[in-house]
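For reference, the chain that follows is the form predicted alone, supplied as C-alpha cells.
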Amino acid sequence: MTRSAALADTHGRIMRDLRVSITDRCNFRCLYCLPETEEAANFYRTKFDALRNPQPATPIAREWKPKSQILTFEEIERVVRVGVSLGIEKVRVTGGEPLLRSGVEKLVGKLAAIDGITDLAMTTNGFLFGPKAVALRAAGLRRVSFSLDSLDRDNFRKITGRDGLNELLAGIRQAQELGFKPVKVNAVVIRGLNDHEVESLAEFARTENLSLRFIEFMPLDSSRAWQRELVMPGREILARLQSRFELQPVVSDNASETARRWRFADGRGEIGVIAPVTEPFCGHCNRLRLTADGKIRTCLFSLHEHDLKPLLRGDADDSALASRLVEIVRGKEAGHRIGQPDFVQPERTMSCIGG
C-alpha cells in the first residue's frame, strides 16, 4: 500500500484532512451550535410559530467530558503523527473553543514538528486570541479563522451569547499583523437572524482584505431546532453578493475544496460559499475528525464514531494505530443525508464533534 492511497475509502476518495478537536468546552453559546440563552430560545420560539412548525425536539443532552477521557497532547500528537504516515497533509485544531485548553502553543509545537504536514491551521471564535497570538505564531502555526456571524453588536450577542465582538476584532487585526496568511473568517448564515448583514460582511472582508466563508446552517444545534426554512441557499448568498459587487471567480487546484471562492475586482479580499445542504461536496470529502475525547469521526454526520483510546491508552504500536486508521476510513460513509426523510441528527453538537 503506498502512501498516497493509504487512507482510500470505498468510494475512490482519499484522506489528506484531518480536522483535531481538542476541548469540547465553549465559552460562547452560539445560536447554530449550543443555543442555550435565552434570546435563542425566543428566536427560535418564534420561527417555529411563524412556520407553524411543531417545537424542537428534546434537547440532546450535553455533558462536557471529563478530563480523564480527553486526549493528551501526546496522545493527540500520535494520532496526527501516524495519520500524516498514511498521507494526512492539512491538520486544523478546533473545538469547542480550542483557546480553551490550557498550553494550546506547545500542541502547536509539536504538530508543526512532524514532517509532512503542510498546512496547520485553527478554527477559533477569537475571543482568547490576543493573549495567545504571539505564542501560537512562534510554534509554527501558520493560518488561522475565526467566527464572525455578525457586525452588529447587538446581533453578535444574540447569536453567539456573549458581548465579545470588539475582542474578536481585534483578534482579526492582530492575526493580521502578525502574518497569518490567509487570515479566514466563517459566517454562518441564517434567515432572519443575521441574512441582512451578508452584504456589510463581505464589505467587512472586502477593506480588511480577509477571506470571507459563508456558510449554510446545518442540523448540528444541541436544541434539535434546525429547520430547512431558515437555510438560505449558497445560490441566494452568491446572487445578493453579485448584485452589489464586481466578483471574479478563483479557480482552484484542489478538487477537494469546500468552498466556490470569489475575488472582489480591486483585488482586496475574497469571498467563499460553503453550500452543505442545498448543494452537498460529499462526493470529493477529503477529510477525517478526531473529537476530542479520541473518536474518529469519518463524516461531520456520522452516526457512529470509532474509539482510539483503547489503543492509544493499551499496549498498541504504531502499526496497530495506523491499520485501525486505514479500517476505518473503508467504512466511510457516501454522504451526509440533510433533507432525506431518513436523515437522523447526530447525538453530537458541532462543540462536541470539532469544525
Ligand code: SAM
Second form
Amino acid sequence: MTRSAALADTHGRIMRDLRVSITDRCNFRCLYCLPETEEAANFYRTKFDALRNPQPATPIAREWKPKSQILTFEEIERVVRVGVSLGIEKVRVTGGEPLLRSGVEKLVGKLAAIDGITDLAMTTNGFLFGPKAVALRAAGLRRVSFSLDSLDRDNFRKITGRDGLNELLAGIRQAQELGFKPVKVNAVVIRGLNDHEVESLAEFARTENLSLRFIEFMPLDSSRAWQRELVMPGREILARLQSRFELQPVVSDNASETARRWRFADGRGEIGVIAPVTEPFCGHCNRLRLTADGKIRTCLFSLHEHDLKPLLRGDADDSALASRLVEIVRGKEAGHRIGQPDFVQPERTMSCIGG
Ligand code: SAM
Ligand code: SF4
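Switch over from the form predicted alone to the form predicted together with the ligand, please.
Everything in the complex follows now, all chains and molecules, and the chain you saw is the first one.
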C-alpha cells in the first residue's frame, strides 16, 4: 500500500505519528506534571538556590474539562481514521491517565480496527493496568509504555503523590506475561530527585528484560517550577550508565526515533535516552497531538492549538476535516525554543497535552 504523504509541513517533515489524549484527568500527581501540594510544587527549593526563585511555586487548582468538551470515542475514531487516510501510521493513546476513561478498551478496539495503523500503543502510569490488561490486549493493543521514575517506595510516593509502586510493578509484569511487546518503561530524570536511581532503574530493565527510556525534564509542569539546573542531560545519564554497564548501541532505521538506544552486552533489556532539552530532535519530528478536548497541537511546545470540535460537531464531512488537518500541519513550527531568550512555556501542561 502506498502511504499518503499529505501531512507534510513546510520544513520537509511528514507526519506519521499521532498522540491521542483521551482525558485530561489523572489519578496521580507527579510533581513534574500536576503537583498537588505546596511541598510537591516546590520540591526543587531544598536543593537549588531559592534566591533565584524568590516566589514559591503554587500548585494550580485542578479544573478538569467538562465532559461535554471531551471528544467522544466516535469523534476520536473519526479524527484518527482521517489522519490515517492522510498518512498517519502510529497511534498512541495517552492522557492524563488514559485508563481512567471508562470503556477505554472499546476505544482501543475501534482504533485497532482502522486499516493502516501499523503501531497502536498506550502510555500509562500503570496503577489501573492490572484489571484492564486482558481486555486491552483482546481489543488489539500491542504495545504499552509505563511511567516509572523510582523503584523506591518513598521516593515514588514523593514524585507521583501516590503510593502506587506495587500496583505499577504488578502491571509491568502482567503486560509481559500477556505478551505486550516490547514493554517499555519511561523515567523522567530530575536532578536531586531521582538521578541517584538511574543505575538501579537500568539494572531493573536488564534483569526484567524491559525497554527503558530515560527522559529529560521538560518545561511542561503545571507549577512552572522547571529550571535548567534540574535537567539531567541525556549525555550525563549515558556516561553514568556506561561506567556501570557494558552497552552496545542499537542502530535504528527509523529517522524519527526520539531515543538513542543501547542494549546490554549480556543480551537482556535495553535502555534509551530521550534528550529533547539538550539535544533537540525537532528536525526529524513526525508527530501530531490531539488533545482530549479536540485540539490539534503541532508541537509539545506550541503556543497555538487548532480546535477540531466545530468541524466534528458541525456538518463538515471527512474531506473538510482532512483539508483542515493538511492546512494545520503546513503551519507546524520548525522546533521548540527551550533555552532561547524568547521561549514561552505553553499554558497547558503535559497532562493536558498528552505525552
Ligand atoms: N499518565 C500517563 C503516564 O504518566 O504515563 C500518560 C500521560 S503522561 C503526561 C505521559 C508521559 O509524560 C509520562 O511518561 C510522563 O512521565 C511524561 N511527562 C510528564 N510531564 C513531564 C515533564 N515535565 N517533562 C518530561 N516528561 C514529562
Ligand atoms: Fe498523571 Fe502522567 Fe502527569 Fe503523572 S505524568 S501526573 S501520571 S498525567
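What you see is a predicted model; the values in this text were computed from it and never measured. Think of the rigid core as the biggest set of C-alphas that the two forms share within 1.5 Å after superposition. Residue numbers count along the first chain shown, from 1.
With the core superposed, E327 shows a C-alpha displacement below 2 Å between these two forms. In this overlay on the rigid core, E38 has a C-alpha that sits 2 Å or more away from its partner position between these two forms.
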